[in-house]
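Only one chain is included here, represented as structure tokens and corresponding to the form predicted alone.
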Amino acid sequence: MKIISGVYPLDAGVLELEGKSVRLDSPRSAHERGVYMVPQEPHVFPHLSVLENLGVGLSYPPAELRERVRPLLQDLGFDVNLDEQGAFLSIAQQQLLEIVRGLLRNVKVLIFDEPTSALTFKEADHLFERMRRLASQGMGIVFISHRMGEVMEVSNRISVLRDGEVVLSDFTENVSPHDLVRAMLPPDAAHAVDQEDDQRPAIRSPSRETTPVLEVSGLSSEAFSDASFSLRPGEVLGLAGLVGSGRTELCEAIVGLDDHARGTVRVRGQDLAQRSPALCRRHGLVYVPEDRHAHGIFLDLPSVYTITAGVLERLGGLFLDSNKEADLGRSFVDSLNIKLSSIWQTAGTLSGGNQQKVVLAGALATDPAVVLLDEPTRGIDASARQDVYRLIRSLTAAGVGVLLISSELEEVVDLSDRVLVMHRGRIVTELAGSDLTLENVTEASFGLLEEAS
């Protein structure tokens, strides 16, 4: 889609518009053809207004481009002040700002990028609408999503991609949600999914009788609805689903980043009222957050103070004692495999594995009882990933309890003893034994599979 709208220059190949060839070898070449492409993370102008966010590369008049816009908003659902400043968007918001974008020029062919990722049903449905009206019209669109009933609901013909490669492709009436889950995993996934027993790395199965190290029940926000499960000490409890389906959300609540999450959290028996994560961390609870840049890391300073910021209590009273600290780092450098040249060297200059390492070591420095890993082999090479598969299977082999989110359903199926899968903000099923398979988990984040749960 990026060499169709301009942004990658082609290779090889010919592209046509309208039965002729052409070359479009920018984005501006693509939009004077007709082409534009809503991408998939929103570009804002921070510091503009909405309406002049929207005008940009287009020379519209203010007053007329007010006028050209209003009635897309409305189609749209899209309730906004034209004269308010893109940084206050929400990101839904700022995802409907590129869908209009796109609706203003004049194009013949609209390319949307995961458009619904953002957006509530209500908003999606606005947006689909709009899109069959414009198809009537006589415009061409594709619709990349992976949400398999919005692809079955809007589109006239599927193509699947798996690898760079387009392994399906054919009207949408011929196809089957089965059919595109069976094209997206690779060829050899049914052999796989027979021998996962075998492969499956070896993590100790908690008995079903121990006393759960962590309760949640009746978790809801606006993000998900009706979170209820326990994880067992020296488990691994998998929480698949697609990106947006309310898997990060529903962690946050847990230890508190959330202050308008209902329901009930219990670590080791004991209920966590009025949470945040310096209570979840003191009752043995720590998250390790998918954006380590963002929450997870200080960048700017040595990596030892990102291993030992949640224990500093422990290091010292009135003055913090800097040995214990550098003891504590070079413990847990070394336990870890941290790949650095002292525990002082700056953490943003780590590579990606070994900040990941850093903040790791940041939230096994508490001691917990219970660990919520959240994308933790996100970003890493192969042997960083092998180094924290191997820190997991020690966390269970003591007794810690731990839940994971992986966008790699390969690695959910792996490394979980049972795996949780969420669907539009809901726990729709949990699998274990024989149902814990690729196909299965595929399937439920997809929204196939019944609750079983």
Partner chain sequence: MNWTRYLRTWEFALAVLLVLEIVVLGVINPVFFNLENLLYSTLDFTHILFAALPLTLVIITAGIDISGVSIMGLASITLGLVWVAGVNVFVALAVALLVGVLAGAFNGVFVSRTDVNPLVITLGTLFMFAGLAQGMPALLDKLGFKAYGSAGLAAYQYEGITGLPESFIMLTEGTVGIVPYPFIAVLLFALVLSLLLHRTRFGRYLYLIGVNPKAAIYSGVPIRRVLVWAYVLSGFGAALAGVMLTSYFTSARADLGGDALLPIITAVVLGGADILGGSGTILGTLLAGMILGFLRQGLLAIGVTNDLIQVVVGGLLISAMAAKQLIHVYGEYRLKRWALSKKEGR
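Bear in mind the structure is a predicted one, so any value in this text is a computation, not a measurement. If you superpose the two forms and keep the largest set of C-alpha atoms that fall within 1.5 Å, you have the rigid core. Positions refer to the first chain, counted from 1. What changes on going to the form predicted together with the partner chain:
Once both forms are overlaid on the rigid core, the distance between the two CA positions of residue 337 between the two forms is under 2 angstroms. Relative to the superposed rigid core, the position of the CA of residue 354 differs between the two forms by less than 2 Å. Relative to the superposed core, residue 276 undergoes a Cα shift smaller than 2 Å between the two forms.
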The other form holds:
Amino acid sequence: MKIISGVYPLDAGVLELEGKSVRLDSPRSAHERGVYMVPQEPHVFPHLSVLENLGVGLSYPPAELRERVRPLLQDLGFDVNLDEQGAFLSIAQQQLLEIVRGLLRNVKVLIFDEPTSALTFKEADHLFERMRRLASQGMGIVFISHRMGEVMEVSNRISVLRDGEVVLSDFTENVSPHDLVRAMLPPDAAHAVDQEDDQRPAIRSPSRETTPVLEVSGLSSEAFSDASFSLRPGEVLGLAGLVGSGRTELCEAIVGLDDHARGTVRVRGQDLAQRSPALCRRHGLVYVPEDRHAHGIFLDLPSVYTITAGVLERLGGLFLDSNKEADLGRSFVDSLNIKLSSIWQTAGTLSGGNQQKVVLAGALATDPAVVLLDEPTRGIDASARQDVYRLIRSLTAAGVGVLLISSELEEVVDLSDRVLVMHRGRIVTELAGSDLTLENVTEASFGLLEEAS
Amino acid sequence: MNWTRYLRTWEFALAVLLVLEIVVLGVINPVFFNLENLLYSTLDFTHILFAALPLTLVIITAGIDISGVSIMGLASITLGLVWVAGVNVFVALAVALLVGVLAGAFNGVFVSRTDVNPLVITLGTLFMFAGLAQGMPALLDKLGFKAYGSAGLAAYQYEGITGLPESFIMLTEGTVGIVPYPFIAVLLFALVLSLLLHRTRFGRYLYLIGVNPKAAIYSGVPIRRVLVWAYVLSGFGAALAGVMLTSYFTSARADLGGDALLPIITAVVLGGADILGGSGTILGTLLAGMILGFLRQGLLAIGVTNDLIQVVVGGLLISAMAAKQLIHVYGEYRLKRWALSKKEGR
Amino acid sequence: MKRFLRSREALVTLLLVLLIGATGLFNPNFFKFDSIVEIFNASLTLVLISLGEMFVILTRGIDVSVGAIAGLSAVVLGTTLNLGWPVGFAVLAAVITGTLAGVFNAFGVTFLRVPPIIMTLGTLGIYRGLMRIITGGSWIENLPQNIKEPNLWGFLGVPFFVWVTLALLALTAYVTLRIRVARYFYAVGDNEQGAFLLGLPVRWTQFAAYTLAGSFAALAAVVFTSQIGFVSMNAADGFELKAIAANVLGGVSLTGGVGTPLGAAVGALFLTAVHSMLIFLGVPGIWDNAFAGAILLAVVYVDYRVRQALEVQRRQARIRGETHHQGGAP
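Output block for the form predicted together with the partner chain, input the form predicted alone:
After this comes the whole thing, all chains and molecules, with the earlier chain placed first.
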């Protein structure tokens, strides 16, 4: 899609618009040829008025712009005060703003990249209505989403891409949701992750009597509501669901990063009321964030600094003992199989997988009782992935409770003892034992199981 | 084990530059080869170092504190007023330092508790502290307290609070052998700050906050407390500078240090600290401050005017930063070329 | 109405009116036409410098050399006048000097990529040094009478320069509000990446901002040289910081994209008025800085709390699912 919208150049093949082969070398030239991509995160100028936001990059005088915008807004049913500041637009309105930007450029094709991932369900419904209306007026629309229900709901034709290949392409009425799920899974899904661990040993499930290391009850916030569950020592609890279903927000609320969250969190029986990440760490609860560049790693500093950032008080009294620090760093480099020339190597120069391991080491250095792993294998290579899986197993063997979030459902199914599935900000299902299959988790994630049961 | 690593550091380059500078200045004017003279001339810029060294810590956190130049005057006038009130001058000195600490704490609390840009906050306190320093004597005088010292208002306006005891003046006039007390003090201060920055948990936290404040929070760094202490140290350093200047000029004045902002920030930035946070060392700031200080002394000695020196210092600051940027851009360019050639090679 | 209350210009204007009112109650002389005009007259230099600084701050930059540029331009003005140049040419030379000084800043920031605060701190030293090198460090006095004359002109009892500044302010306000290219300053400061992706000339916009800051500083130099009739070596010393303070006070945010010329002007007027008001209240002028600083801090703090409260409201509204209706209601 970035190629079609002119951000990247075309490597091979032909791009035709209205029957003519075209070359697009910038977003601007794509706009001129009639293609506009509504980005996943709309470009809003928070302090400009809505009208000005619409006009950026166009040369109409304000009065004419207003005239041109008004009928478009009416058509879309976009009820907005044009003099309001951009900052006050909701994400749904920001998306409409991007649509109007496209319409103002008289485009024939609108591309929506995951438009619903940040929307509430009410907001998404409104968006679909508008998309249908545009389509009925002759607009070509490409809708990218991995929310299957939505794709089924709005599309006329569906194509499924897997690993850069079109594996399914047909009219919507000829496709069932289950076909889609099957098409999206790798052919040998059941054996995908780790052959040796294929038969999940039941004995690994800890006995039900042990007291939970983590109890969450009635936790609610902006992105999710009424989450309750408990985690036992040595257990891997999977948390499945689609992007935007509220999993990351739930984790952030658990470790005290959301001041507005309500509900209780207990670690080893102790109620952590005024939580902060620091307090949670002291009680043995640690979170490994999803976005490691933004929240996990100190890119410009030696790798070992990320590993020891949370445990500096253990490295001597008045002065940090650099030998101790180096020893601690090296012990994790060895145990996690981190590939670096020296522990003093700048973290930013490591590969993605090794960066992730450094972040993991930083969490493990605190000797946690509970680890929340948010997308621990995103964007890392296969061998690093195996190392992460091995790490999870060794943690549980040591009696640590692990909450595992992953968008790769096979991974969740294969590694977890139990799986909670989140949908629309709620935990909708708990799957364990023989119910814990890839198919069930997938369907529940897309909200299908919920409707069926 | 790997000592060649140190040869490639910025601090080493600065050290070489410092030696070169002294040699060149000495060849032009042999006075510079007289160690006693050289050391004595540090008195003219020790106050810059006192303020710049702890400011390095603040800049490492991606913050900035421009109020230090006002804290200098505030500390100076506090010392003078407390002394005029009949208190022992060294107790007055302690009170002045305490005022610096409190001023720094005010900055720190404001910075760490709000999302307001530190530049705006310390700009506000720059005005506020300067205003307090200017207004306090007048207010006390109005309240019937002879705040201007024995010589009265006219003399105060001209030369500040004078007549400070000899023992206090000796703080800057005294020497150990041929080394002036203030220079020893600033080296000790640098040593303490250096240990603090490079060897303690607090110092590590400063870097972590500067590089990635979000990740620091996720890692459980007590970010607010650390920030407050960084600004407190900056205020304390500025107060030390103010006290030192008071002794050096033998008078307590509200406007001491008013023109020090440019050299202070130049020293920190030239010393290798990134204004965007995450890098910088105490040694770098110390060396850069000394290079700038001796440069000034040297140029003055060969008859260059103060004004031209200002131009040179400004030009030096800009060229150093521009060079840093160019090296960075060139590095990225080479990295891209390398990546592309690797791709094509396959 | 809500929008009006949210705007910082309104808050500061209100504060200004309240303070003037309070001062007037305390000392009725303050309400005299002449005193008010005097405050305006005294604020012109800062108003002009702040207007120029505003463009830079809008693009998310900062320029701490504007005071030095004003000083340098004043020196060029004084020197050329004493060389016998006609007033028009001398003024032109001063404005060109200021503009070129701004261009140099712009070049460093946009093309050499030196961080703005470092670049302009460096040129602060350079311009201040140059100004003294040109004059040899002495004041420029004995300026020809014709440069002082405009200051004596007036219309309806209001001095010529006040009219000029008001006209410039109105022009700037009109341009930044209505002219498309001038809106680029806002767009670039608000969301640099977005502006780039939508095809705006980001670097040239920043370039123009620093250049304008230089030009406005030069205009300020012309005004204060005419007003006081000589050029001291401390001319406009410290005005860079006052100009930044005036902008922040008037609601021009250092995070870019927010603020109006009117706000910058009101902020500058406020800072100048504090001085006059303190005198009328019987407080010695040396307390100026303390008050200015305290008010600046108070205003940014109140602003912070208001933003916090609005954010909490927004979150609660979103939880309740009311976001659809929020945009529609005025």
